[in-house]
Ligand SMILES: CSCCC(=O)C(=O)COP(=O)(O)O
Amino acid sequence: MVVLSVPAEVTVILLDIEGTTTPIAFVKDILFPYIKENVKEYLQTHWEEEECQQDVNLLRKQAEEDAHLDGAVPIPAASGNGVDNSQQMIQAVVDNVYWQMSLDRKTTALKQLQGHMWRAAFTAGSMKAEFFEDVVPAIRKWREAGMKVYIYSSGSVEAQKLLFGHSTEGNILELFDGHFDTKIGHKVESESYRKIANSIGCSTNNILFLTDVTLEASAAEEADVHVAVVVRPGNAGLTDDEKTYYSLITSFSELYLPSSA
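With the form predicted together with the named molecule in mind, please provide coordinates for the chain only.
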């Protein structure tokens, strides 16, 4: 088995979700289709609720920022009361969500709505998150060795908690010291990793970030975070240069912690 030695200065392991702890197929074939199939009905049912209106307002602000992009879908401001106006707005939100999802955008606005929508499915038990089989045993071992373990995903913190709270392995939220999402910054921006270190109360070089996306790995590395790129079935392929440059692991069990020897 290939072994990757974790530098002695590392005290925190920061984990991506999609393509790292969880198969991309679970996200693309289960989580995202649920949103597309249910978004219109969800908006119709919850439209008058404050949480739903906050989600719509955030999506509208995002739509304003996106106005210059090809194919962008605007969300009009409410122009009055009435069923027709609400139905038009709901359709605009639906179209905007579909457009954003067609580009796999990671905007806070889209991720916040998705998180709220998944709540019903996870809490009713009709959806259970999946992890690669090495994930939970490895995290338990890291914790026993004194590591802190955090999640950093584009999925909202609320969605992350649903995922780890309702999985095929039960509620495993206790395994994490905390969660970060795009509210701290985007995963392809190195400043986000500095802010995460600051929030945890450590130096960036105390963190090892595991992700499947080399743009994220590169941003983290620029902030002096240690990185390993996770190669899983179904993940996007890496170029030869990326394969040579990055430390690669295909299972969390390939990480060797000197402190656990």
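Right, the form predicted together with the named molecule is done, so what does the form predicted alone look like?
Just this one chain is shown here; partners and other molecules are left out.
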């Protein structure tokens, strides 16, 4: 087994989710298709609720900003309260969501609706998050060794908490000291990692960041964060240069903490 020794100054482990703790297949084949298959029914069920109307308003604003884009789908404003009118609007929202998802967009409006739909599915018990089998035992071990463990993902903090709160391993939220999403900055910008260190109250070189995306790894390195690239089944392949340049691990169990020796 390859062993990667964690530098002695590291006191914080920062984790990406998709492709690092969670199989990309779970996100691609379960989470996102769930939205497509259920968005219409969800809107019909929750249409009258304030939260749903806020989601729709946000999507409508986004649609106005997108009006100049190719194939953009407008969402008409509410006019009257007829059943036909709300069915028409629901269909427009569904079409808009499909269009945004087909372009893999990460707009706040789309993420907010997706987050609320996943929340309904997780809390109803109709969906459970999956993790690679080495993840939870490793995190428990790191914590016993006195490490702090944080999550940094492009999915919203709310969505992150849903995953870790409703997983095949049960509720494992207590394993994490905190969560960051793109509100702190994008994962490919080095400034984001400085802000995270600042927020945790440590120096950037006290952090080890585990991710499957080399663009993120490179941004973190620029901020003087330690990095290991996680190689998992289903992840994007690495170039030969990337394989030579980065420290690679295929399992969290390959990290060796000198402090726990």
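By rigid core we mean the largest C-alpha set that fits within 1.5 Å across both forms. Since the structure is predicted, the reported quantities are computational estimates derived from the model, not experimental observations. Numbering follows the first chain given and starts at 1.
Domain motion between the two forms: of I30, V188, S199, Q53, the residue positioned at the hinge between rigid parts is I30. Note on conformational change between the two forms: two rigid parts, with the smaller rotated by 14° relative to the larger (from C-alpha fits). Per-residue C-alpha deviation between the two forms, core superposed: N96, 4.3 Å.
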